[in-house]
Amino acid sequence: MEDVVVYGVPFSSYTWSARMALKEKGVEFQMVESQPHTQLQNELYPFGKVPAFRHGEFTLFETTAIMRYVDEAFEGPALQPETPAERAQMDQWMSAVNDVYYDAMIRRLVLERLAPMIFERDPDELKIKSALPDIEHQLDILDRRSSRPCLLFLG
């Protein structure tokens, strides 16, 4: 097999999920650690973000890209579901997820949680405080649509 490899940030939400769907296929590759707008992400990924993906010569970026990929190039269990409405339901999701979970949830709660680490300054807590009810709204949403209840304690 052609060498796989995940190029990105290892905490990434982003960079776990194409890593996420390569174990579950059962493709082996190789995890790259390349931070964001980087000389060599930049490369990859014309906007500069993670992760980025290499099939031997192929490459691609953007996760849902990257984990569609996956799914349809190799063998082992299927990672999407077989009916077009059911598809359709997974790409909503997913896209939701994108463009209004991630705000709330990684940008004004987790990553403010993580500055110290990560941005070597204090969290911001006005931002963390004005993110708590959205993501609360979001996990009602969520709650409402799923069979099992999306338990995040934010007192």
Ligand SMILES: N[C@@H](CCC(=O)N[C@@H](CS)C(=O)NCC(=O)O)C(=O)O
Given for the second form:
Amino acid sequence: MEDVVVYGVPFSSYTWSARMALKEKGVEFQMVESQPHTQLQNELYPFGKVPAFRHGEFTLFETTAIMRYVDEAFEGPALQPETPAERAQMDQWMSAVNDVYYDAMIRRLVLERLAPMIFERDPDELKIKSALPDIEHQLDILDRRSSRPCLLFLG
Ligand SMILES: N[C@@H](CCC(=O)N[C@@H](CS)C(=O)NCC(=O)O)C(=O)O
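Mind sharing the form predicted together with this ligand? What's above is the form predicted alone.
Everything in the complex follows now, all chains and molecules, and the chain you saw is the first one.
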């Protein structure tokens, strides 16, 4: 098999998504630890974010593009639903996660809570506090739209 490589930060949620798609598909790959905005990452992803992906000579950035490519380019169990309606719902939720959920859950809560480790500064407690009602609302919507309830521990 040609080289399959994910370039990213192990704890990054988007890097996890790319790796999970490869794992679910049963594709062997190498994980190269690469921080955002380094020379390597800027070469692979014009805006320097993680993850980036390489399959032989072919490179990609943007997690949904990577996951869709992984599903369609390799043998293994299908990761996407078959019907147009179900695929559209998949796109709808991935887009909502990118556009809405990521900001509150990751930027304003998780990254802020991990600020001492990542940015070497104190967490911005006001930012975290402002994220909590938004997250509660977002998870409530997921609960109402999904057959699997979300567990919420915001206390
Ligand atoms: N739209 C991108 C978002 C990727 C992203 O935001 N990655 C974060 C880590 S989880 C990152 O690189 N952050 C650094 C930055 O935004 O400068 C994708 O879907 O791959």
